[in-house]
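Next comes just one chain, in structure tokens: the form predicted alone.
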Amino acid sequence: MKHYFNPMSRAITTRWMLLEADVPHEQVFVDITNGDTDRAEYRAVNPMGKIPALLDGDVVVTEAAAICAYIADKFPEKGLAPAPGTPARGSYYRYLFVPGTTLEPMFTIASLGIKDYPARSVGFGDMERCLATIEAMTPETGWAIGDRFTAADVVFGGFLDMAVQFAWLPTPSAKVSAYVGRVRARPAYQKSRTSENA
């Protein structure tokens, strides 16, 4: 299993997931600054030229949430996903997909200063709705879907961590701050932020 990685990318999330799962993998450093993502050999892995990417034999997985879900399902004994078909699985999917499909696009639009767009016609709506969603989905205690940490926390918690770091959420609520604090306290999270590339 090869993990294409640069610490200044969303691959920091998938690195954390791999460390949480404690699975053997080869970490392949992709140098963004010298154009590695534009090279034909990397575009053969991910035509978008984006990081992260995961190569597992002949299987290529891109997109951070998809990689986290793939790892959780490939190693069910690690307990990083609720069983398929259970009620918890529905909540789990929501936590996996809301950050990338709704929250990040909204914060990106806001950071670009774009205000004149049809909020009812786009998937991310408006800032008010996104902030209400964050507040509603952030757990008071424990983790996204209860007492058990899952890939949902890597994706959703990792997004909130980034949103706080980059001041997308300049004044996070006490509940969000506490959850981000629990995320940052995890040993695998801390290890994922070290400077080692392998």
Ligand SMILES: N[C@@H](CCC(=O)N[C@@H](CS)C(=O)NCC(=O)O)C(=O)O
Second form
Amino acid sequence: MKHYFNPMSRAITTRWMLLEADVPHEQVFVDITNGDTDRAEYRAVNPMGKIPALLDGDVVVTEAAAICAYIADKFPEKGLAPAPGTPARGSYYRYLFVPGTTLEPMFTIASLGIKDYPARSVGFGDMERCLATIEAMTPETGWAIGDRFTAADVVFGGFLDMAVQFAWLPTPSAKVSAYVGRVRARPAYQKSRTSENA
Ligand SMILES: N[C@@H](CCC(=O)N[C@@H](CS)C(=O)NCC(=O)O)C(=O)O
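Other form of same protein, the form predicted together with the ligand, not the form predicted alone:
Whole complex next, starting from this chain.
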């Protein structure tokens, strides 16, 4: 597997997922500051010109959450996803999708200072609803879908970790802070943040 990566990017999340699953992979460094993502060779992998991307044989997977879900499903023996068709899978999907489709667009709009937009038409609604969603979905104890850590925590927990780090969430609740603390204590998370990844 080839993992297109830069340590100063969202690829840090997929690197963490690969380490959680303990999957051997080749790290392909992509310099996002010098136009690597504009080159035809890379656009053939991801027409969006974004990292991360994963190449597994002929299979290309892009979008950080999709890569995390793909790895969890490809290696079921690692126990990083509930089985398809089980009730837990519904909740699991929610945690995988809500950061990228709803929360991140809201925080991006807010950081750009954009306030005048049709909140009832756009998929991310408004900040009040996004903050309420974060609060409601953050687990009091353990992990997103229960006692077992899954890819849902890499995606949702990784998003909250970033939101706290970049002060998108300037005053996280005690519950959110505690969950982010549990996420940051994961050995694979810590390994994904070491200089070995540079
Ligand atoms: N929706 C994408 C976003 C990926 C993304 O925005 N990547 C940034 C780095 S964090 C990037 O590749 N930027 C380089 C560019 O746009 O040329 C995902 O979740 O993977």
